[in-house]
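Just the one chain here, laid out as C-alpha cells, in the form predicted alone.
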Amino acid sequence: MGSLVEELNARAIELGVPLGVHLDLTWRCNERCIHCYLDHDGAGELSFVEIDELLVQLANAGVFFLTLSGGEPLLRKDFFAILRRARELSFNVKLKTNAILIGERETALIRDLGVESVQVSIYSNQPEVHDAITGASGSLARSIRAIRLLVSRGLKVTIAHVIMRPNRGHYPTVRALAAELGAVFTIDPTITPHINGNRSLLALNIASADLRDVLRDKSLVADSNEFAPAAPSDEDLVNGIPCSAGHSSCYISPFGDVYPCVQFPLPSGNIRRQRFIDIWKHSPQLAEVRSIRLRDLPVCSTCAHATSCSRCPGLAFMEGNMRGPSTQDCEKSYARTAIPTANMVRH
C-alpha cells in the first residue's frame, strides 16, 4: 500500500494535482495542550455552506485524500454533516481528533461513514502526565475509552505520540499501550512553533541526550531511519524537492486560509476570495515553494546529511528562510549520527 500511494504522489507531483489536502474545520478545542501551536478562536470560522461549496472545488481539483482536523473538529455541530459529505464526494478521509467527545453514537457514525482511519495523541500512560499536557482532568481515560470503542467497530486507529519534556521517557509505555488497544503506534519527536512565529513552545523540545535515545532505539526506529527518508541519486537529490508541502498537499484553516502545510504557514491564497483550483495554479507563494530545489539550498546542499535529513521546509520558512536548513532536523541528524551538520559546523 506504501509503494503504491507514493506512486500516486509522484504522478500528483508531475501533473500538478492536490492529491490531499488537511483540512482544520474549527482551531477551537476541549483541551488546552501545553505544546498546541494553534490558536483556539472560532470567529469567523467557514460555514457549512463555505465548507460544501470548498469540498466540491478540491473534489473537482482531483483531491483523494483528506484529514479532517482541528482544534478538536466534534466541535463543530455541523462535523458529521461536513463527514457525510466528504464522503458522497468520494474523499478518502482520515480524521484526526482528541476523540474525547466520540462515544457509541460518534463511532457508530465514523464507522457507516467510512472514515479511513482515526488518530489519536496520548502523551502518556500515566493520567496525571497525559492530563497535564492537554490541560483537560480525565482526558486520557476518555480519549482510552474512544480508542476501544472504535476499535471494536473494526475502525483503524493510529495513538500518535508527541514526545517533549514532560513525558519523555513514556514513549515504550505508550507504545505497549497502543499494542494493547490494536491501534498503530507513531512517534515525533518535533516541537512545532506557534503558528504565528512565536518559537516559545521550542522550550519544550527535549534534552540532546534524549533525542539521542530516541533516534537509536532500534526497537523503536528499526535502522534510525524513521525520520529520513531514503536516499535517492545524486541526481534525484540535487534536483529532487524537499517535500510534497505545495507540490501534491496543502493545508486550509478554518478561516479560508491556504498554506503549503499545517507546518509551513506562508499566506498562499483564501477560498473566500478566490476559488480553491485558482490558487493552487496560480499563487505567486505556491510557485516559489515549487521552484525550490536541493541544489538551491546554500547550506544543505553541502551538508553530508543531504541525503537523509528530514528537513522540514516549512520549520525552516518559520526560523526566517524557507532556503535555509531547519535546526531541528539539523539537531536530529546529529543525534542519530554524530556527525555535526553543514549547518552546525557553519556556526
The other form holds:
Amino acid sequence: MGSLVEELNARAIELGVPLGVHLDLTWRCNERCIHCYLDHDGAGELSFVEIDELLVQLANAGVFFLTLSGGEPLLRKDFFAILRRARELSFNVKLKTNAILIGERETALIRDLGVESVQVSIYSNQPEVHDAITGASGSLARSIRAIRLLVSRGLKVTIAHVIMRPNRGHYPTVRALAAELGAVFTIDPTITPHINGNRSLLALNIASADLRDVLRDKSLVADSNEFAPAAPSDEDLVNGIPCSAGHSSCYISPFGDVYPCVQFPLPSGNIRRQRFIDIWKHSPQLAEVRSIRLRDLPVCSTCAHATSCSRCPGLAFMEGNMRGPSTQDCEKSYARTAIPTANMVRH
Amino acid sequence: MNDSTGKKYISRSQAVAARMLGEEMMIMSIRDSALFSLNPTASAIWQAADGVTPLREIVERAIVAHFEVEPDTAYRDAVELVEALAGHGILKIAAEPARS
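Alternate state requested, the form predicted in complex with the partner chain (shown: the form predicted alone):
To see the whole picture, the full complex is given below, headed by that same chain.
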C-alpha cells in the first residue's frame, strides 16, 4: 500500500496538486505539554463559516488527505460539524487529539462520520511521568480510556511517542502498552523549536548517548523513518526534493495562515485574504521552497549522509536558513552511524 | 443480482474518501484503509454510480460513448470492476434501484 501512496504523491507533485493538508482547528488546548511548540491563544480563530468555505476550496484544489489537529481540536464546539462537512466533501480524515474529551458519544460520532485514523500522544505508561509532561493530572488514564473505546469500536488508533529527557527509556513499555491496546506505535526522538522561533524547548532533547541507543535499537526500525537504513548515493536523490512540504502538502493554522508544513513556519499567505488555490499556485515563498534540490544545499550536498539523512527543511529554516543543515538531523545521522556530518566537521 | 436475468444498480459507499487526481480517481476505504487508484474508465463508472441508473446504461453512457470498446466487453469488465470494489466495501450493488 505504501508504494501506491508514494506513486500518488509523485503524481500530485507532477500535477502541482496539494494532496495533503494539515489543518489546525485551534491552538487552544486542555493540556500544557512541556515540549509544545504552539501558543494557546484562541483569539482570531477561523469561524465555522470560514472553515466550511476553506474545506470546499481544499476539495476543489484536489486535497485528499486532511489531518485535523490542534491544540486540542475537540475543544471547538463546532468540531463535529466541521468533521461532518469534511467527510461530506469526501476527504480522508485523520484526527490528532489527546483524546481526553473522547467518550462513548464522541467515539460513535468519530466512527460514524468515517475518520480514517486517530493519533494520540502517550509519553509514558507511568501516570506521574505522562501527566507531568502534559501538565494535566489524570490525563494518561483518560487518554488510555479513550483509546480503548476507539479501538473497541473498530477505529484505527496510533500512539505517537515523543522521546524527551523526562521520559527517556520509557518507549519499550509504551510500545507494549500500544500492543495491549491494539494501537499502532510510532516514535519520534525530535523536539522542535517553538513556532515563534524560540529554541529553548530544544533543551528537552535527549542526550547524544541516549539518542544513539534509540537510533541503534533494531527493534524500532519499523516504527519511524528516522530508523531507515542508509540509502546508497543516487543521482535521482541528489536531484530530488527534500520532502513533500510545499510540494504536495502544506499546513494551515487556526488563523488561516498557510505554511509549507507545521514544522516549517514560513508565512506563505492567508486564506482570509486570498483563495487557497492562489496561495498554493502563486505564493513566492512556496515557489522558493519548491525550487530547492539536494544538490543546491551548500553544506548538505557535500555530506557523506546527503542521500540518507532525514534532514528537515523546516528545522533548517528555523535554524536560520532553509538551504542550510538541520543540526538535529545531523546529530541523528551521527548517532546512527558514528560518521561525522559535513556540518559537524565545518564547526 | 445475476445479470443474465436482472439489472444491477450501483451506488457509492459513504465509508470512503475519494478525489480525482488528474484523470484518475483515488479512493480509500475507511473500513480497511485499502487505497485504490481508478483509471479513467473505472473513474467514469464510479462517478456515475448513483444507485438508480442500471449498470448497463452507465456503461453505455460513460464508457461505450467515450471509449473505443465493444459494449459487451465493456459491460463484462464493468461487472468485474464493481464486484471487486464491492468486495472492499467501497461500492454497493443492488438488484433494485435505490429509493430517492
